[in-house]
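Next up is one chain by itself, shown in structure tokens, the form predicted on its own.
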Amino acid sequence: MSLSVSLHDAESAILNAPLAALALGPDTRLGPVGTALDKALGGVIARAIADREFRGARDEVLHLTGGERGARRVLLVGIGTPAQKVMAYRRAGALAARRAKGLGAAALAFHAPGITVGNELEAMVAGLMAGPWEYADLKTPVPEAERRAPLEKLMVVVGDARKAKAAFDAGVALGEGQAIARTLAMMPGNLCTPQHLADTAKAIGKRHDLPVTVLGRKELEQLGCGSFLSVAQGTPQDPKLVVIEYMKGKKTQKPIALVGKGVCFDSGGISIKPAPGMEFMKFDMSGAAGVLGAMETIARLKLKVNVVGLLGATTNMPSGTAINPGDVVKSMIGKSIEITNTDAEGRLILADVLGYAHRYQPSVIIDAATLTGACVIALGHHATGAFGNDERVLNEVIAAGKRGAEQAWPLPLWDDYKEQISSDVADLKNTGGRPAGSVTAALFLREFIPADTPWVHLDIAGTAYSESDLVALPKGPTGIPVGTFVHFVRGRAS
């Protein structure tokens, strides 16, 4: 069932809702809407705050039952005292909507008295849409007698709907793009195949009248994409290089290239992974899912900018035809690569997708990939690793991530590490060993970027999905890096 999201500035929207929610910090005043709701409930909200039953800490939730009139139930959701309110409001919105779904509320009215119209409101709306999301397509429906009412309506209540409309619409567009990315990532690998990613791109293209190009094994062979094809040679599934073109800016404007890794399942190939946890390797296409989600949002926003979204999709499987450690392949741009570990496959795919991106003469290239476990060791699950060959553009991407409630942290891209990927038999090798594994992976990718093209690599291995419940979101895909991609492009739009 579809979820409707609407904007309101009438107090009646929250006073008459089956479930109302207020996002509050330790010192947040209730404001006119919150005060009206408190009055309808006989002052119970103000008493709960005065008695310290609710303190406004991050993720704190107090569930109150309504009275004879007004909202039937109320949630007070804490935002804490965050350094970055954008992330706090997104989290509060997601938590409230997730609780609303669990409570069986048909509609949720959400109000944040202290919010600023702009990025904070956008993030909150996207968070509200993320909270109740789930991938239930393959589950047997719960028996009707045990079924809770589905959450059908999200109502965002603000002081002035006219002033908030642009930010609200942007939040909805972002939420829709992230939902596409999360759905693709959550699908099992036998359903989310390279062909399915290509079909999703075509559906986005058809919906927004955008050209889509899909290249298969035959076309990749003709282009000389030996690096990409080395990963795909162990699987019978046809690999896909997919391109979506959004050219709504000036004809003279060079496009922004967004590039994503799309390994629909990664067994590691001949360098096979350990069995425990291998099921999570269906998420190894999260970079490609992020590109598709971002292109959906960019098209919905009707931005005046030129953007090309590119993704390389295949599976990495062991078989009699799979690539072997020690083999040497040649990339599209002519560089030879010694493959020392077949589980370092994402960079082999991206080498040729980045090479293909050259033909668009992009003004900047940003790629996103669940590339290295080393990045998870370095930064955990709270920050994306960011690398770049242009400090100004790198900082621009990190700032875009903050606006999109997606944290990133810069890591070094020094030539001191380059010796680790030096090969005795080829131009370079695809791994540099365990030390600084995320750095050497980024240095490998840099070999396929023109020297005069600004480029940023986002290693989302620790942030694209979670193997545990995140409180505001269940375990599974997070929607990263859609927000970073979209806010960067918006910052460049005329």
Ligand code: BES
Given for the second form:
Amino acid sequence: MSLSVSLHDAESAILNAPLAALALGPDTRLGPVGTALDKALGGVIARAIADREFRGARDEVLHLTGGERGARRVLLVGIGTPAQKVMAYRRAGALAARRAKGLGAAALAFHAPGITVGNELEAMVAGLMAGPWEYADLKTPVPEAERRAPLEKLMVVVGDARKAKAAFDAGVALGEGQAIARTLAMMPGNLCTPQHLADTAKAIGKRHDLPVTVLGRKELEQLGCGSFLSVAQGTPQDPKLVVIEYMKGKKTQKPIALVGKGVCFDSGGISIKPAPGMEFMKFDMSGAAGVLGAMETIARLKLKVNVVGLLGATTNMPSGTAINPGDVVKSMIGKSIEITNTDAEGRLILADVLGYAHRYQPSVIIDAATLTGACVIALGHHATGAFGNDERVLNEVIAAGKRGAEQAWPLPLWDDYKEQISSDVADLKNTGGRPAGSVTAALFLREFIPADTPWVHLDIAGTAYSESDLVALPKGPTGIPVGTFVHFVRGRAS
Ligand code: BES
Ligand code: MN
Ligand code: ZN
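Compare with the form predicted on its own: the form predicted together with the named molecule:
Now the full complex is given, and it begins with the chain already shown.
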């Protein structure tokens, strides 16, 4: 399916669309574009609002049919009275486009009269692209006669296209990056292998002329990445440490390092997971997918900044060669680790990827990982857990998430919890028991960060993937943390 997205300020775009959508809150005025549409339709919109058939509540959708002239059909989409307008407009865009697809409309013209800020428009455009996204590669197509018309055209209608152009372009770039991340997360583990993640990185590199380095088992052995390799010990697939460099900033500027956990399937290893729901562990590479999606968007935006994207990819499998609980391994930076649970594999991989990141002397490191079930218990599915060794940078990342319509919430990274990961036989152990499981995981990662490097860890276990339908998005991957990464990097670009 090819879906084009275009920007318009001619009212004719919305007046003549087969399907027009307006995003409105309880008090949003229709504005000139909305009023023109309403007039062309003989006043049905104003009447629906006056009669309270449509109140503008969150996720409320009223479907009207057109009149003699004007758009053939109209959707009024409610945004409610949100605390976060960026979140609300992303959601409204996604919901409208998802409905458009369900209705079999070939084209949707969307207008949000309440938008005043670039970030809102950008999020709305990315939302429009996110709503109809699907992973249909592995399904036999529905017979032509039973198929609805595919949604082929998204038209974003604004008051002044010249003024809106930059935000619109950014929204499209973000939408493309998020689509890459979602496709990778949705792909089954037998297709989205470590090799496939490496190939995707190479494809992004080729598209934007960026150097990509791929290290396999042999190279990781030479580097002494015993922690990463301990996870990959039970799988015949070659693990991959992948680096994409985007160095378009000043030569003297130290790069931002974006790091992602790329476990293409997490069975738990010898500490095997229970069978129910294990299939979702194909998504355990969402952090890595986020890095790749962000690199795509950053390159499309041609930001003047230096960024290094790093990911550690493998599967976590039980086998005769797999690592056992009680085994001790040595990480690249030299710290020894007692593995008390082979299912706490993400931190073992990241230990060495973070160690490897040192060589780029990053100004800041942000990692994203579907790291702990405990984070899902703490924050559920609506906030990413955020940890950091530098409060200012932590707040900078959380603020970037807000601008990108991705919510994160801080959790403590206090030394008080450190005792939980001290080992009797090694420098550290890889689990700290049930209490504060996401905190002890983050403390483990901190051991592999140079003390003077600001670092933020994002636990996206609850936010990267949804097992239930999210109204605006179908169940499956959300695209998180691409928006957070991109907005952070953009905030630091010159
Ligand atoms: N990939 C999982 C974390 C996870 C669990 C994400 C559920 C989403 C939903 C991770 O590798 C893991 O297994 N973590 C363990 C750690 C424990 C053994 C200390 C967990 O959370 O149970
Ligand atoms: Mn695990
Ligand atoms: Zn995992």
